[in-house]
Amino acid sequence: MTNTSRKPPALIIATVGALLFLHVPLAIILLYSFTTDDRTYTFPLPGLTLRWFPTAWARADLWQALWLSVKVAGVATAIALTLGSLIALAIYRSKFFGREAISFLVILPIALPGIVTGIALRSALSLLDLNFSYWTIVVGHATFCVVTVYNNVIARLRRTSASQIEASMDLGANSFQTFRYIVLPAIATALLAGGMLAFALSFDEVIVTTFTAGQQATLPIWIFSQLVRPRDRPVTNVVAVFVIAITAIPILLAHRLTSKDA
């Protein structure tokens, strides 16, 4: 009798290689955030130190960039939760001409390369003669955050039995009551997962932000600008480790939520 559960060695090697390709650079960033050499990447490390962590903590420009990123991600996520869930409910519950076209247009921003979305947004803002500000960054981030929420909610609605909604209406519940007691509990974890993914995507977005930020600097833009300053590399590595942690946590939580409901 053959063991069908055994994986081919080539598949195992390819999987391990892909994981190493993705995560070894992250390990290198973590390692060099403890180096005593502030100018070059030498291996083995000349020594280990924690002094770059308090140095990063004391940077006022870093805190300004962090606070801007948090504000932008929070507002963009709130917009995405509102618009993404409403669009998903409209697409799922209604049948009208152009429904599939609208669904395609909603998903399109995340399918396009970031530079294309950024150029399109910058051109639109310039045509409207709008000054680049905090709100232009929010609008830019909301364009792809909406997609994340929409995809999560529409997938959950398609797995939800329509008979529950029909039964609620037959029993005399109005639209608000049906949404509160039937629809909202059914999509709650999808909204939570979509919101966390949207926050993580917005928090570490670079390309679209570059075209919509003007003179402002979010945390990823701040990190990008530090790359041309060799003596700040350890501080940049410390901040990069922080960004990796703060974006990985919501992604892992969202994965757990969606896995439990699968």
The other form holds:
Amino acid sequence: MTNTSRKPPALIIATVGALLFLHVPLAIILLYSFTTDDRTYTFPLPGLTLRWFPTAWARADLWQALWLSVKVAGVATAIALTLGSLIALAIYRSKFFGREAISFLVILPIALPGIVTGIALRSALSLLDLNFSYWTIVVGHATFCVVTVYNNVIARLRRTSASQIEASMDLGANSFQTFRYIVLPAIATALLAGGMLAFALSFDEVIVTTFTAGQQATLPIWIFSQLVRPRDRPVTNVVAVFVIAITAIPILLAHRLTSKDA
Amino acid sequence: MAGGGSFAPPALCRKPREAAISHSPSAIVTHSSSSPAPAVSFVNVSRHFGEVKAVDGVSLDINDGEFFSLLGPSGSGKTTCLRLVAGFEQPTAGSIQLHGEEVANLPPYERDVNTVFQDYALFPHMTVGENVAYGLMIKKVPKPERDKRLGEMLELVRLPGLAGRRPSQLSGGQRQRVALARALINHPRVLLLDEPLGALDLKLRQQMQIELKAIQRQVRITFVFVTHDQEEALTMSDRLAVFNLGKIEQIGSPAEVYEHPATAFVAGFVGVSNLIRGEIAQAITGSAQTFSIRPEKIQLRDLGQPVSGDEYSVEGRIRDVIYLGMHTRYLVELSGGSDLTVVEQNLRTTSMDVLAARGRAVRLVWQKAHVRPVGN
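Given the form predicted on its own above, I would also like to look at the protein as it appears in the form predicted together with its partner chain.
Every chain and every other molecule in the complex is listed next, the one we just looked at coming first.
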């Protein structure tokens, strides 16, 4: 943004166009959560109302789906924080045979299309004769949540001087004390950012969930089923608005935390 | 300092070392008070990384209270030796003893040594005070005692009043002092310094050299100092070891190493030396044994001037003259084809005089006593 005076107009138009394309649909969702029409999207709106908010509030199936999503995202994030940071520390601190391969394998789930992960997990679970449950969703989500934590932590570790760990040991701290006083503070914001991203990713995941869930519906699955069988359509819009709000906050926070010390 | 005995450093070590150690039951405490064992002892120590012999059969004794330098080019094994003492590396073979006790298998936190790292390795999320007192915090030294020693340390490294700052708010020289204070506050029996002055500019480095020396005299701790700067090693050390390719070429006082280089490598690495070999050596001394002669020991004389019986001489032609202000360096081409470097102080000569000497035929003369035969 150093020379604001000379920007090609075509570039400005393209930028504004792309941003509009991304965000207008969100605005439409927001708008239609206030419509009085309960079946279709008509424009202009026939009228404005707040009645969908109490309606949504009263729906038990919605609350169930929301609670399941929060539980899954919470547990998947906890698993990701533990495994992701342990893998990052192992890869960073030691040189062993197959180190690069492991690093690649950890990142792979996020690069693979969700459908591949989903099919693979589903056939693996059938092969093992496991019933689909809350835990199979958690495991499915954890596969890609680990990546976000791992990536954040390893990037932070690579920017941290390795001699700090040696210095701590040299000054009398054993491995646990070194982790507690030196490593953990160094990676704390990376863990927070990675954890928030993991939570957000899990919270709105559809594809892997459809393959690993049994009868349970997470919030995105619930929304999806609502679109197929419309009943009080604006209720879905109300839920969507809340999901936008809830996922935007941690992502904005994560962005702030990681950019501050970059 | 062992047993509160022979050394009684002022102020700093008023706290007897036993008191410091009693907080950490895991530390090595069983040294006897009259132990004559060297502070650091390497017996045939090797550290190989696959095919690379970083340290190859090194034996070395460093005395208690000594300022000892490990000098060598990069990749010569000096830093690996330091890391072996600290415990960051385990030897492939051999025995490492600290004050007579085998430590080769002890982790760093169970060794009574502390390190000043090349990049200082300060903890960025802690203040200067928290950094310096880290070792005491880990050993659960009570807060009042911790604060008192922190104050003394910051005084010693001349950083009083900076305890509340963050490392990122300090200059390079200040960070260096914090790293030093953080290592010394634990009263280690041996302090390891890994090229601690390498990142400082020349003026600051020279100032820190003097200060480090003064601090070492004050705290009377054994300092093991790694450097690739031969001038720094000569200035600061009581004794030094010259490393090359994982082996020690020579151990001795700075004067011994400079005046009597044991090998051709030492002669070339410590200061500047002329090495004269083969036929030319034969022509000058009557023996084909390779010898070294320092540039400042050689005099330039006119061809006609006499040579006395205790001097060697050889004729040559001045090929190049480099005027350096305080002194002048001459490159003299001998009749046999090789070059000798001669350095003369500009006592009476001016730049005009010395530059006019280019191309002149001269006689090089030096005392026989200054010639050092060296191994090849």
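Residue numbers count along the first chain shown, from 1. C-alpha atoms forming the largest set that superposes within 1.5 Å between two forms make up the rigid core. The model shown is predicted, which means the values in this text are computed figures rather than measured ones.
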Discussion item. How about Leu11 - superposed on the rigid core, does its CA move between the two forms by 2 Å or more?
Written reply: yes
